[in-house]
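Consider the single chain below, provided in structure tokens and representing the form predicted alone.
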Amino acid sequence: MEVSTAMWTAAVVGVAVIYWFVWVMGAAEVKGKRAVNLKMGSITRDKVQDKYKQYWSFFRRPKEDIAAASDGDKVPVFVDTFYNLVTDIYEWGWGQSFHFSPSLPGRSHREATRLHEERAADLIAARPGQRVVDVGCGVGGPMRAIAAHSGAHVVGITINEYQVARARAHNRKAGLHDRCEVICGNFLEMPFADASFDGAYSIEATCHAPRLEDVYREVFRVLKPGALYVSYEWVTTALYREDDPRHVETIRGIEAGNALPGLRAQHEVAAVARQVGFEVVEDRDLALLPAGSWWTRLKMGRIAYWRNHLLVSALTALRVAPKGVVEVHEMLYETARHLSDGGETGIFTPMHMILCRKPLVTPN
């Protein structure tokens, strides 16, 4: 009888554990993407591991080689591959907003994220009746927050077709599909008419551009005269030292694990904005004190990491998740370590804010 009871107890515990890991552990912030639904975007199951190896071999190369490859338009292709690989994992672990925000006392990560997004809407004075473009919208978390907060019509653009489908599904579920529009395209060549938007924003997205001036020039083109554009940029700070091997390792780790052709220096951003014709209204780091640490979300304990690692390993072994998911998960964990190091040492910030205005009269 005791053996039978022990077996039943073990069975119940086993079922409970499986239920917790597989069904309860949906997205950390917003339920909707669970571990059993890790598809790796639009990549077919048999190609996930190969695509991961191709991606990793490309971004592990020296920065000079990546810059040379940018001339052949390879970076956008690998950025698309990156988001096919990571979008489901991001949604599972972070929810629908793929960016950082300053931590706020007494507020959840989800609340801090929403307020950080709403700040962008306020900075560009978005309001009902306006048409605003989200440059690099991902699955549309910021888009929905900004549309709901401002009442503006938001048009998002992302290079990844899988993210377009996810964003549209989320828009319908949130009841915002009439105010949130999503298209697939490259923000370096946006399929919009000149002077067709009342405002623009990008939240930790333009870091994927091989040359910042190219994306800023496109944003400038599609904005109406007098319109505002705000961007939260990933940059190295004045504390970064190229002659410090630890600094270099941290920054290269951030770049390789996030599909970045190369991080720019903080002081370069405003100069690029002025170069393409913008007036710079404000230029500052939103991560500086008194803002709370943005990297607290990355402080995943070893137990939490191994829990998730065991889960994706089990799902891969059971062929629920495609082969290659474990490697992608390991890459993201290692990248999180580099991001945390960048934040704690102060050599990197993901939220250098620049607010620009397109002049009412553009010089010839």
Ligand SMILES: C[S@@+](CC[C@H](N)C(=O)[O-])C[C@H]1O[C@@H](n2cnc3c(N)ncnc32)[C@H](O)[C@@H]1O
Given for the second form:
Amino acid sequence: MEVSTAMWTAAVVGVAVIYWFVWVMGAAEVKGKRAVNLKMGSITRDKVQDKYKQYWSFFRRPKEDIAAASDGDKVPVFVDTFYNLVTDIYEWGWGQSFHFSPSLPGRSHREATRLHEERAADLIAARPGQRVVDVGCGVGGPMRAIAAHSGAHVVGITINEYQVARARAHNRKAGLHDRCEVICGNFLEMPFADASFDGAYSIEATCHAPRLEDVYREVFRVLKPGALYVSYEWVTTALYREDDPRHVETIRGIEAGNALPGLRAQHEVAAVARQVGFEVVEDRDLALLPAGSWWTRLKMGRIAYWRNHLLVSALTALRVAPKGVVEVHEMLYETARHLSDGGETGIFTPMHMILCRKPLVTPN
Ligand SMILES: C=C(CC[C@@H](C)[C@H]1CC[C@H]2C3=CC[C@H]4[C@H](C)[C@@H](O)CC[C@]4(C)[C@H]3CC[C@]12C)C(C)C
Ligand SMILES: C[S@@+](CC[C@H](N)C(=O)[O-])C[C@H]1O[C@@H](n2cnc3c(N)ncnc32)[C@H](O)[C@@H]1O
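Could you switch over to the form predicted together with the named molecule, since the one displayed so far is the form predicted alone?
Up next: the whole complex, starting with the chain shown before.
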């Protein structure tokens, strides 16, 4: 073969490989978000690295420091920063539903995710004509699945403005914008009238609240008497030992990489629900056997993580992605390791389910 032919062949193969790497493999779970489109929410390009550093120095501290009265109030601000930094990476690498679900033999991740969401709708008996609130709605994956499955009107609330824009765009694209509304706000002080919803759910979101009672009290307030609320909670299980340094390292790693002001223990959840006035209808860990493990999806992705790491590094070097994305991606890689350790050892679950009812008559 002539030298020029060999060079042309190499060039064509090179371009094809890059195309496959960036455009085909670069769009992970769901069409629509590709590595070349990674933005960092509403943070301007030049501020990404600084914002990441501020985030990290806030959340890498022990939970006692974060929970201290003054810093507890700052949590929603840093949670907002966190979602500016991670929302596009989550969509690119995980999809439009920012939560885990038990794996189901013979079913795809996408189906398992949808069934876990529909289960929440069924638990609160959501139906057409009802108005349901999604507390901490992300970019609305669960909201769309629940509106489509139940026929209910869903109003989502998220602290992050960028997620509001993404969720609204997805709702429109899915043709569900007449039944899915999204509002930017703090779920610790919801901009909704008392007794204005027929049902409520939160999927892996209330773990961001410095005090669980504050968000449960708000949900209680906005629900009509007799209405149901279901929440999938991130908690440590009875297997967690505070005197085991490996357990502590895993839980601290989960907290720091997921903007959590401190994980609660499983047994605390029902007590908090009762404290704010709910009747607890059901309280159990959906991750327990015979459920398929939720963390296998994280572990199976090792090669994909490497590919993604190379991709974000290359895009940063080419200045397509802003400086700081590589650090954010590394933080997520680390947190994925801690999350799968937490799942495998059984010391952590992201799906402790609590189903509550607001009593028909609230005692004074
Ligand atoms: C409920 C929360 C988020 C849960 C999950 C949706 C996310 C937790 C960890 C995330 C990820 C970790 C590794 C990333 C990987 C390095 C990257 O290449 C592609 C995206 C990841 C897989 C990313 C996806 C979302 C998570 C699984 C918390 C915040 C309360
Ligand atoms: C892990 S995401 C889960 C999103 C969604 N439930 C899902 O499963 O796709 C957590 C969500 O909670 C929201 N959140 C966290 N703290 C909040 C607060 N104080 N007020 C409103 N939303 C908040 C985040 O903005 C994010 O949308």
